[in-house]
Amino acid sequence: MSAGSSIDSHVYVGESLYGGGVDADELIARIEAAGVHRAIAVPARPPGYHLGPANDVAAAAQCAYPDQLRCFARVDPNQGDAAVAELERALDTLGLGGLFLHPNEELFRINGPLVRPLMAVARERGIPVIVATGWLAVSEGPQVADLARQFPEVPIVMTNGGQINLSGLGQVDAEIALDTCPNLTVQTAGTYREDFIEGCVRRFGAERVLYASSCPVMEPRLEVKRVQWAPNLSDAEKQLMLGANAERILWR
């Protein structure tokens, strides 16, 4: 696969409350070191907590690297109408291409009423949504599936393989979510079990699985190997997962 055809479907840009944030220049250097040319970038949770400035940083990164970065807006559903206004500003004024929701860091339930006005905007504008998935009680697989059923027209991408620990009922829940919601796809970042990734491909098709690194939280040079080295995936399946799916679903 050529570098230009691969897309990391989830990275973070900007200063982070939790440390380890990267600017656009460093982000591009890190993904290129993994042999990946493009990425879908979302704002890190900023130290100042306000997400508007973080969206401005993402927009500046996209302007600096228009051929390599497509950036999504990040908003806090707890802000109600202000969150809707910020999403609309990010789409209309900043030119961002989708919505990123992190229930664990912003402290809301992904299938709760606070999220519905934002999803209505996503449906109206035809934009995709990435959901940080797998956190107890706020974004577990069944909760994301509930959201997907409420908004079947909206493409929703689950991070972390749709779970956190890759064991027990969490893995089953992620598989059930994919099985029951055709608008759901799942990312590979942190999914250390090859059998889970390959099982999703076998059961739901390679079109439902996207390569992601969650850089700088995780290391792109390792994360891309989860797909490249998977022993039971064909070259055509890897091509879809490493770039074509993100191109179709997220790069808008």
Second form
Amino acid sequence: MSAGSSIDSHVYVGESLYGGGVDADELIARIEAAGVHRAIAVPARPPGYHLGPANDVAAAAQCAYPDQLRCFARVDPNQGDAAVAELERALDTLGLGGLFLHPNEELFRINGPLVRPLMAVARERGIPVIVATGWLAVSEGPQVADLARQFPEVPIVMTNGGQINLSGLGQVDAEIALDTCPNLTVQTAGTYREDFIEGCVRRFGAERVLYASSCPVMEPRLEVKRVQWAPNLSDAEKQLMLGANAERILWR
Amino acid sequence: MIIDAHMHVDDIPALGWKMGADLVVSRLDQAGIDVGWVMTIVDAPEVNSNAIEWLAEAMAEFPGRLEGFARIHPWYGDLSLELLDRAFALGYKGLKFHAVTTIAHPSGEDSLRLIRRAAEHNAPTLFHCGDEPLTTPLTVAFAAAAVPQATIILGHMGAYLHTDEAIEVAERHENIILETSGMPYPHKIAEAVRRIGAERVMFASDGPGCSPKIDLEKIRVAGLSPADELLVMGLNARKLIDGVVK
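Mind pulling up the form predicted together with the partner chain next to the form predicted alone we just looked at?
Next comes the full complex, and the chain you just saw is listed first.
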């Protein structure tokens, strides 16, 4: 596939509270080093804690690279009505294209009541939601699936293969989530076992699996190989995973 | 020489994991890797009481390509020790513990006596070292402290969330070696080499389910010097098992 059609479906933009953050220029350089031209970017958790300014940074990045970046709004469900207002500002004023939720960094349970008002906005506006998935107690596979069942009209993308575990303990739950929730898709970044990725393609279709690097947390030059070098996937399947799926689901 | 220091040969229908020695060797060949260290998924004698002999027979089909690590459950008393001795007699090169499946604490006496026995054979003990309780770097470090004469390998070097901690405990315990499989951060490999030396970092993939080719690429992306890369990719592993005695 051409570089122009490939999309990294999850990267972070902006200064990070945890260090290692990148601005839009650096972000573009990193994804292009992996041969990828476009990306879906979400705000990193900023040193100042407040997500509003981080959404402003994302909007500026999208304006600077309109052909290469689509940015999502990040809000903290713990903020209640203020979170809803910030999401609406990000969508209406900043022109961001979706919602990103990080239950581990903002500390909330993804299938709990705090999230529902935001998901209602996503449903009403017809926007997709990316959920940082696999985090203990807040965004485990079954919890994200529970959210997906509450909002079956909303496309929800699970990061990290729907799991963060190097014993494979989260794999079956991630598979059950995909099997039972047609509005769920899954990203490849950092996923334990390439045969898990291939298994998801075999069981659920290549349309349900999206390439992502989670740059700068992970390294695009390595992460893209999980798809490009998969020995048992067809070129057509890789094309879907490397860009067509993100174009269809996330590029707004 | 390139050595993959952590791979699996087993057949687990319950998990849908069928990983024959032929598959492992084909994955080595695809990645240009000379030798793989292999172990079962089961912890002998659980599930498969014949696992030690079974793996030895599987390895024998590929002379020079596979070296065995005996994955043993430490809670079977003298039987566990007998299984380890049997493994070394068959030519195994080390001991493997995975506390997610055994729930045996790394510094429990049942575990320590097997580690000591491995050390008597001048053989290393490879731990699954990840994010789960019983497997984290600080927990495994209790075993490293209790048996300072043993070489302790932190498989996955702390996985997703304990990587920094793995490097820190390796700084505190000179008998700890970090192994890179699965852990998805190339820059942490470079940092580990910088902080504890390239002689104590080893390439592995956790294949064949994980791709040896991709995990080897992770070492290359880490941007080590050519000399350090040679150590990490195989020389360290070779040296570690060259002195193992039956």
